[in-house]
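First, one chain by itself: the form predicted on its own, in structure tokens.
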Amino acid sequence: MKTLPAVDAVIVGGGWTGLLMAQQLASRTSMSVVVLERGAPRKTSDYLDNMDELDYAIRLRMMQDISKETVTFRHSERDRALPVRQYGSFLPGAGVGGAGEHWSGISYRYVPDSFDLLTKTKEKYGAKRLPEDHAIQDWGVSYAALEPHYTRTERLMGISGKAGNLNGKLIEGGNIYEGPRSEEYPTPPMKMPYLAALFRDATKSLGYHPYPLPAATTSQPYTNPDGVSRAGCSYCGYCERYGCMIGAKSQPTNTLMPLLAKRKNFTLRPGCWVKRVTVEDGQARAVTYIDAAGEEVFQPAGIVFLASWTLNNTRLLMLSKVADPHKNLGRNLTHQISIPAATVFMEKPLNRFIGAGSAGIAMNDFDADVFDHSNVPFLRGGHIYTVCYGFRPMANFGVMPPSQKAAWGSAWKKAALDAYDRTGRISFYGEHLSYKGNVMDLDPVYKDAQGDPLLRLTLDWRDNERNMAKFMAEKATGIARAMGAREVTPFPGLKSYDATRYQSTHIQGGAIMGASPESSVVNSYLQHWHANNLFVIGSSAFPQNPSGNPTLTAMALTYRAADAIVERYVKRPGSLV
């Protein structure tokens, strides 16, 4: 094993949170900062002439190599877990930028009561209304504490949108159910595709409150506070599962790497597979990794950050046997409820080839606790929306209306051609509460390419989620009728968790945050309770999954942690709470 000279900080993972932490440390201090990324380098020019649907959307070029590391899955502890050999329900990214390169860019803040969910729910509905095996808990941080950091994140990315609650004043045309924001979005909303306009008009006619999706794809040329300039969106339809060829979609490689490339105290090492964190006497001392040449390397560091994807953060803590006296590691596994609530078939063509990953319209009239849940068989909610990705033929061809009975032949081909540009989707993103039985641990049987145990997921839906999905599918079907759909296919309902159906890459939990070491792995600054120079950043810290997408919240928490490290920890190492 090769031992390298010590550095001030080593960061495992070169995605959004890892590179943001690196940028903050490298630009605000003289610390030597090293980022270890398992995948390859990436840059905008890589995407200019190679937007191949088969390669990127079907063969998943930008994702982790599932032949080298995967997870095992089971519905309950009574079942035998088996390896997931083909990606389905989530798509973790690989390479510099991580999933922030191939994301769609829908960029929500969480609503204020997400952060004290247990307290607020018990106050309003009583403890008996909570699911019997729930593991819901408060975050240990408030929306008010995160709001300035949400604003910083939106400026960094140039988020497009329309405020609905500006300093407590509700504004027509924005999301009036959002938490109060201190500033308007940095850039105006994206252009509205035809399907989105139909959805907007229908929801308004039903008395709902539609608004433009908040988008990390800029609606016009934008220069952020760091001086990084990006183009406006061209609506080419290549966002999700692709990197942006013109840099209009905010990605770590076009937003943070230009800043880091100028720093002499920053080093990026791609091709590094981190195997362990060494923790001795309550301090993280080093990380061990296999480098791009296959050599084992020992990298000592003053501070260690785990900033890889949710599952990888949790697994690395388990493999490293970091102190966990209260057995919190691996708890509160959640996965955003994501369903095609209603598939609509319209009379007129929709020009589906035009779009972007977050060009659409949403409504939050059934989000969180916006409406009273006393007389419905579930708690919480989510947002109903339509987004016009720019549907491409390989992944999207062949969706048929209910009236079409032919499954092959000339009749099927004719119907498929007719339906292709007349098919749209009304989707639902919903909250997933945490439960005691939904957990992660190390699999006792299956191993990765390095000989280490795979992570085992034990995960299933409960009646709360099933009832929520049924309710939202009914609402979406009503919206579809108001849009003038000639036929509608409602979502058939949640049954058991399906590892083969894509349901977003928004998986949370495992190294959750909280107000005490008895109930969490990290504190509100993402600092490990039992090793104060070890920080675990990203969605692994989320105690449960609110309805919106997690990136902005993960970034806001990273900004908050970086401030505390730079302003307090570097001067006087120790607990930040």
Given for the second form:
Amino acid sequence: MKTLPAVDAVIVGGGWTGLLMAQQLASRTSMSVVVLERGAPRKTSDYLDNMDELDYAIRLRMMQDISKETVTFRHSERDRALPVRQYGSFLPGAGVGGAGEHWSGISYRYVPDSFDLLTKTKEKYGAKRLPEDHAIQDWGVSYAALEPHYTRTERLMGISGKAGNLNGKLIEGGNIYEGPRSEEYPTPPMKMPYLAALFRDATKSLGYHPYPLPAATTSQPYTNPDGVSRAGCSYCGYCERYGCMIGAKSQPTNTLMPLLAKRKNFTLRPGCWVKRVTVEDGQARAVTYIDAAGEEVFQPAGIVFLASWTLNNTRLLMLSKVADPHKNLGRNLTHQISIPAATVFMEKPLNRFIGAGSAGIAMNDFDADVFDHSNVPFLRGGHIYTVCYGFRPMANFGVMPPSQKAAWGSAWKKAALDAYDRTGRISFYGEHLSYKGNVMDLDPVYKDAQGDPLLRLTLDWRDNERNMAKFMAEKATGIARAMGAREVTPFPGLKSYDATRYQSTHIQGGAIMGASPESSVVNSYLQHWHANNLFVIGSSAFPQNPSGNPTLTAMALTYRAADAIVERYVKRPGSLV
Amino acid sequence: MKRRQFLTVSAATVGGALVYTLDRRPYVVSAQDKPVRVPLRFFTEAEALDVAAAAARILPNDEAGPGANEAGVVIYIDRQLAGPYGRDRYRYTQGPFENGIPEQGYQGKATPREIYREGVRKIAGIAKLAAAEQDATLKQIETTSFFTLVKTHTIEGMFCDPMHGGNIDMIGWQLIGFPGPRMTYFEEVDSHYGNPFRPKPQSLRQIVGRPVKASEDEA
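Right, and the form predicted together with its partner chain of this protein, after the form predicted on its own?
Entire complex below, previous chain first.
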């Protein structure tokens, strides 16, 4: 094993949060900052080659190498966990920029009451309404404390959208159910493809409040406050599972790397697979990794940040046996509910190859607690939306309306051709509560390519999610009729958690944040309770999975932690709370 | 050493057929006057002919337009099986292998290559049968994982970028009105509501102006 000279800060993972922390530390302090990234370097000019559905959307070229490492999965502790052998319900990225390179760019803030969910739900509905084995808890940080950091993130990325609540003033055409924002979005909403326009008109006619999705696929050329300029979106339809060839989709490589590349105190080491964090006497001392040449390296550091993909953060803490006296590590595993609430078959062609990962319309009339839950069999809710991300043929040819029964041959082909450019989806993203039975630990049987145990997920839906999905599928079917769909396939219902059906890559929790060491792994500055120079950043910190997509919240928490580190910790190391 | 196998694609199979795109504009694929001998990477010639026959019954050449044979689907499948996908480079393949529940996904040990080799044996000779008999043969296997794979790969081979061996002459893309990769739709995104917009397809190679490395050619 090779031992390198100590550095001031080492960051495990070169995705959105890791590179943002690196950028903050490297530009605001003189600290030496090293980022260890498992995958390869990337840049915008690499991405012209990836407009290929087979290699990127089917063979998943941008994802972590599943042949080397995966997770095992079971529904309950009574069941036997088996490895997820091919990607299904989520897609972890690898390479510089991480999953932030191949995201869709839908950029939500969480609604204010997400952050004190336990308190607010008890106040309004009483403790009896909480599910029997729930593990719901407050975050230890408020929306008001995060608001400035959400604004910074939106300006960093140039998010396109329309405010619905500007300093408490509700604005028609924006999301009137969002938390109050201090500023309008940096860029105007995206143009809308046909299906999204149909959805907008139908939901409006039904008395709902549709608004354009907040989009990191920026609607026009944009220069951010750091001076980084990016192109406007061209609606080419290659976002999710692809990197943006013109840099219009905000990604770590086009938004943060241009700044980091100029810093002499910043070093990026790609191809490095971190195996352990060494923690002794309540202090992180070093990380051990296998470098690109296969050699084991010991890297001492003053501060250690874990910023790998959410499940990997939890696994690395477990493998490193970091102190966990209150058995909090691995708790509150959640996965954002994501369903095709209704598949619609329209009369006219949709030209649905046109689009962008966040070109779409949503309505939040059934989100969070914006409607009264006294007489519905579930708590919370989510967004009903349609996004025209640019549908491609391999994934979509053969999606048939309910009236067609043939599965192959001439009759099938004829029906598939007729349905092909007339098919669209009304989707639903929903909140996933936390439960005592949904947890992670190390698998006793299966190993990764290095011989370390895989992470074991124990995860299943409860009636709250099933009842919510049923309710939303009915609402979506109503919207589909109002859109003039000639046929509709409602979502058949959530049964048990299915690791083979893609949901979203928003699987969260495991190293959750909170107000006390008895009930959380990190404090609200993402600082480990039992090692104050160890920070665990990213959505592994989220105690529940609110309905919206997590990136902006992960970034806002990172900015907030970075401020505390730069302004307080580097001068006087110790607990930030 | 194994003798190199070829698949002969006849001039009558590829080219000359009058087809229709979704919006009913006629389109003629470029005619070829000579048969093309395609070197096979995985299949024997007999296997390739049988897989081609199965794919052509799943997506037939009929009055609605060309099918799997015209697109060269079997060439696509042969290359995929010969490459990293065929030997399960994209799957976690450490044991022990146990039977799971459907929500845990495919847990088998067999690679796509092995599934094909075994599956083709069960339909051996299908290429020589009449269409109705071919359908009857496929009916008997339509619930097997082999059939599911062939159907998935038929769709992939029909609509992949031509660099992967299928979708010859972008015949599959023309059939459904898919333009392939394209740099921008900024003007078109909101100016064709309800009307078909069908630009002439271009392949990735045409867009980027040089060859692009396909996954099947990687280690």
